[in-house]
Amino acid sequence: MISINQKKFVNSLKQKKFRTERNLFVVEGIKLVEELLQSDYEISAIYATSIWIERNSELECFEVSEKELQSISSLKTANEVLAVVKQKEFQLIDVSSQLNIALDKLQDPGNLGTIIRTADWFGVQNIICSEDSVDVYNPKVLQATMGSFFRVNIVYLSLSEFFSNNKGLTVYGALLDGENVYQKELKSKDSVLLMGNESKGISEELKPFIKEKISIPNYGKAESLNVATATAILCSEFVRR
């Protein structure tokens, strides 16, 4: 059985404050835990049903009932296993030799998770988030990544400082008044794709760092594209050139 203190501890990690204080986060569900086990993350504890433990008998686990697992889960229906994992310091890899993604004040967990999954699909290794973007360890973000979280570097820092310290990079800003991306020559190396906030777009203080303004042309009547969808379309254009 899981103790009351264990329940309180695991449930506290649903809040960013306690995830940060304890340097831990939660991964749950068969798919994500399988990805976790193939990564270099350090696992603090695993809570699992007898069915999952039977298939993974080599691992040390706390056996719990389905009801107990549900009591510590962030999912509507708990899925056999939940792991408490130690956070680690992400390191940017070779920013000057590839396309990177920068996210300015992104707020929606689903959008961040989808963008991480998109980056993994297109081979983008680095995502640089502004310090006020949604927390990557948010359970909704992790679920939306479908495991891609374990293969992409996500760092949080001042974007203005990052751009100031990396002036050799070509910063492409996704803006409504940008050039048609389908008619523009794009650099797939030494570059950053900057995506803005869901409702306000790219911050005014970051616009001076943009060297190339790009946009996705509108053929219908929608006012805008979802930022995660737009990121996927733009990444596709970068990699196919």
Second form
There are 2 protein chains.
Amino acid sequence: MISINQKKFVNSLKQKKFRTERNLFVVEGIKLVEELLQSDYEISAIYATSIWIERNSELECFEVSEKELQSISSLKTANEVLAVVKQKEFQLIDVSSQLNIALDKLQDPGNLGTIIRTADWFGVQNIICSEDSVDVYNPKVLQATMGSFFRVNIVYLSLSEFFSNNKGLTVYGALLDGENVYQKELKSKDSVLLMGNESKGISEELKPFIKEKISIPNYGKAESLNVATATAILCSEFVRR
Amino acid sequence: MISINQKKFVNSLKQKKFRTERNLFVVEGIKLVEELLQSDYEISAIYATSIWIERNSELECFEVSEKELQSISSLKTANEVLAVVKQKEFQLIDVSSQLNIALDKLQDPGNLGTIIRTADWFGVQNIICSEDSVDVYNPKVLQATMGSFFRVNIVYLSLSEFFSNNKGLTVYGALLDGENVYQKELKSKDSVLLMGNESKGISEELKPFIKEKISIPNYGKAESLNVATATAILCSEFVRR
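Next, report the structure of the form predicted together with a further copy of the same chain; the form predicted alone has already been given.
Starting with the chain above, the whole complex follows.
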């Protein structure tokens, strides 16, 4: 059983305002909760159906019906379990020893989630988002990461301050009029790949920080690539060998 | 004004069953309709607000209020115009003179849309989908293509029949245990890049057709890449120079 107050509380966490106020977020579904349990995140409550509880009998859970679970879920079809989790202060790791990703005003949750998954694939440990980027605790972001969320450090900072404070880093800016990335020497240490907003690209105020303008050559007629797609191709170029 | 029957009719086209039955589909929003008008698709009806009609006074339209437009829209926020369009029989072009993409049981509309956009960027003209793949006329697919839909040929076929009938083509299969794609010679003519379903990968029955198993090396801890992301990285490997 879930009380009306619990239901209201969990549903309130669909909104960034309440997630921030309460310092909590929601992790859903068998796969993501499995990864959550292996992480060092502190779990505040678990709501699960009897099937899930049977398989995880060592954990303290609120047992709910499928219908009750659906009433607090962000998924089209709720998937056995939902956990309320404490937010964690992310810390950037070894910025200078590797390639980092910076995202300027990224808006689409699916794009951020896909970029986190891609970063985890290519061993990129740090993603620096401008403060006005989409919230990483948005349920759609978390789902799209497919669990990679638990293995990548995502911080929200003023990008111009970050670049000013890390002058040793080479900033590669993805621009439609950049140089052919296939013909560039790319530094996969001491570097940042800067990607812009879905429709407006990289902000004018950040352009002075770019040391190398890079571009994926266009062999067809599309006006642009999706930003998560472009980030993946560029990451691949940095690490390929 | 829009009549109740018109409203019902347009809304029915949100379902594949009725799109197929009526041989129609819907194109929405300023940008996509602009690309539609430049294409050779036959338009059956345009519903637009007065603002759009003012800018396109040469066209015959049903004038609707924003609220009426929203009532037939698939977008969160309807965007001035919606067109009902006749479906077209796609034809594959010059399969043997280029790289083609084959998609096995792709399910997510956003993924198909993104792959079409990526194909258009890299000059890939043909996408062959297995018959049980997501419908290209799904509104979410069309939105994600950002207009590239009008420039790529997408056909639905039995992939095993297609491969049997095109024995001259080299089939590259994207598999987690394939060879390092960065170290392979890739043929960007007379070839097909075969991508599998989001969770199950390439079907067992198609594996015998694969001539070259390829894989994007994993430098981190993610279990897999998103299929649209992987398609983009692989296309980039085929064309990069």
